[in-house]
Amino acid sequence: MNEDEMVVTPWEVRGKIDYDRLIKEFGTERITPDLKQRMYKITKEKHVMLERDYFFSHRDLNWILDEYDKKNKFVLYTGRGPSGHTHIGHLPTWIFTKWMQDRFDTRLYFQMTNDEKFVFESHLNLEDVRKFTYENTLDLLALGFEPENTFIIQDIEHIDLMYEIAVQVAKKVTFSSAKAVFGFDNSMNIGGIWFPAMQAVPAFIHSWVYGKKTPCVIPCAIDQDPYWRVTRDVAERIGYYKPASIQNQFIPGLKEGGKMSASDPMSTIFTTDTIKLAKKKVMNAFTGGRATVEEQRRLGANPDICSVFKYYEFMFMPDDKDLADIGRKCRGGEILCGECKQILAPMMTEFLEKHQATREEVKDRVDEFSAARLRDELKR
């Protein structure tokens, strides 16, 4: 297989990613300037991840804004499959979700799919996925979420809150449909085949608990879109709105090609990495530089394929003038890759130091965010 061939599934992302092709193949819509301006009219501020097309496609966002204009508020739903420690590539989606939560004054249901990781990952046991659920929760809370409007659903622990909706979803999804969407074959265990019904649940749980159909928006990486296609297909047949979604690009790994992945530790900066190790990873990162200093001074480098520049673009350099300046210097050969890494490294380590300190501060607050609180709502 050609190493540049694009593969994008909920379990694997590799090759050269063509986002226009993904929009066409998945059937999403490009986020237009007009749609951004419509959002900004409500949020009263722009967001760098929208402005720079990190969030680039959507389903039904115009309908969501129509409903919002009618005073019909939506809820947010995103999540994490806790198969390892959180890495930097996971955080932008959560950061943007926090911005939407604050700007639209709404509730977030955050799903920790510990059941998924247990049934799909042969090397993980139940103790592993529970440990990573806790560790990943600390990273979420360190971003500033508050318990008043944030409910963390742990699939295994909160199955009593999920099962009634899940069986309704499962009844409407045939095995042939699941095979067509997810590529399941006879080697897949029945837990994996069942799981899409569980991943649909948070899109409907607010409506179920409170007895009123409520719109839902799912911020997510585009590789997770197959789950929402199934969810949308069954939604109206079980009495709920189709969830809308807004899809983001992948944060690239520090090596050439592909997204940041926990399966290759040196391509990934984990939130739990030591400052020394994080700096080492940045200094070893793949760039768009030339083979020699002389050649780069003469011909310039290519920031479009540089992982260092991507971190500036999506997280660490929000000022457009600063970003344009470093891009110009890169293309013109005025700055070498080592110098560019020396700029990113302290930005990355400063972020990690603050994030890790906040992780420590929230360790005694995890239970405050538990979706178990919804059980009390059901009794009312």
Second form
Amino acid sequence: MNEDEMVVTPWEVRGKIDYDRLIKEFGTERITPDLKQRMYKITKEKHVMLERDYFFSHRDLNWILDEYDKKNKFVLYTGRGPSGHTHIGHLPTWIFTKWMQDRFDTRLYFQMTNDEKFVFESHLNLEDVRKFTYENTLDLLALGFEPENTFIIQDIEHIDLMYEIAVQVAKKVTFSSAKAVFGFDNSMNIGGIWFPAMQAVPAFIHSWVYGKKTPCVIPCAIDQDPYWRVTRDVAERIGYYKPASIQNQFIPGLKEGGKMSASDPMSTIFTTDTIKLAKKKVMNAFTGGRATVEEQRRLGANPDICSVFKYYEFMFMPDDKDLADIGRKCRGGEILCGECKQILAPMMTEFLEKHQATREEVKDRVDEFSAARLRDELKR
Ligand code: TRP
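Having seen the form predicted alone, please provide the structure of the form predicted in complex with ligand TRP.
Full assembly next; the chain just shown is listed first.
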């Protein structure tokens, strides 16, 4: 198989990612300058992840804003599969979600799919996925979410809040369509075949709890789109709106190609890594550099394929002038990759130090965010 061949599924992202092709193949829409302006009219400020097209694709966002204008406000939904510690590449989606939550003043449902990781990952037992649900929750809370507007759903613990919706979804999805969308074959355990119904639930849970059809926007990486195709397909047939989505690119791993992935620990900075280890990973990162110093001085390097540069672009250099500056120096051979990593390393470690401190502070607040609170809402 061609090493460069692009593969994007909820379970695997590999090869050279062609985002235009993904939009075409998945049938989503590009986020246009007009759509950004429409959002900014409400948010009153720009966001660098939109400006730089980290969030580049969507479904039905114009409709969401139409409804918003008509005072039919949406809820947000995103999630995490707790298969291990959170890595840095997970955070931008959550950071952007928080910005949307603040700016549109709206509720967030955050799904921890401990069931998904238990059934799909043979090496994980229930204790593991529970532990990582807790650990990942700390990373989420460390970003500054507040309980009033944030409801964390843990699939296994909160199944009573999900089951009625899940069976409605499941009844409308045939095995052959699940096979076609997700590529399941006969070796898949039936937990995996059922799971797409569970990932659909949070898109409808607000409507279900409050008995009022409510629009929903899902910020997520584009590899989750197969789930939303299924969810959207059944939505209206079971009495809900189709969920909209706003989709981001992948943050590349510190090694060449694909996305940052937990399966290669050196390509991935975990939020729980020691400062020393994080620094070492940055210093070993894949870049767009040349084979020799002489060549790099003469021909310049390529920031477009560089993992270090992506971190500047999407996380650490919000100032356009700073970014343009380092891009120019890189292309012009003025700065070498080692020097460039020396700039990223302290940014990364400073971020991590702060994040780890906040993570400690939120440790006893986890229960305040639990979607178990919805049980009281249902009794009303
Ligand atoms: N399936 C996702 C994962 O493996 C977790 C998830 C559940 C999710 N619901 C979501 C991600 C909604 C984004 C948006 O990580």
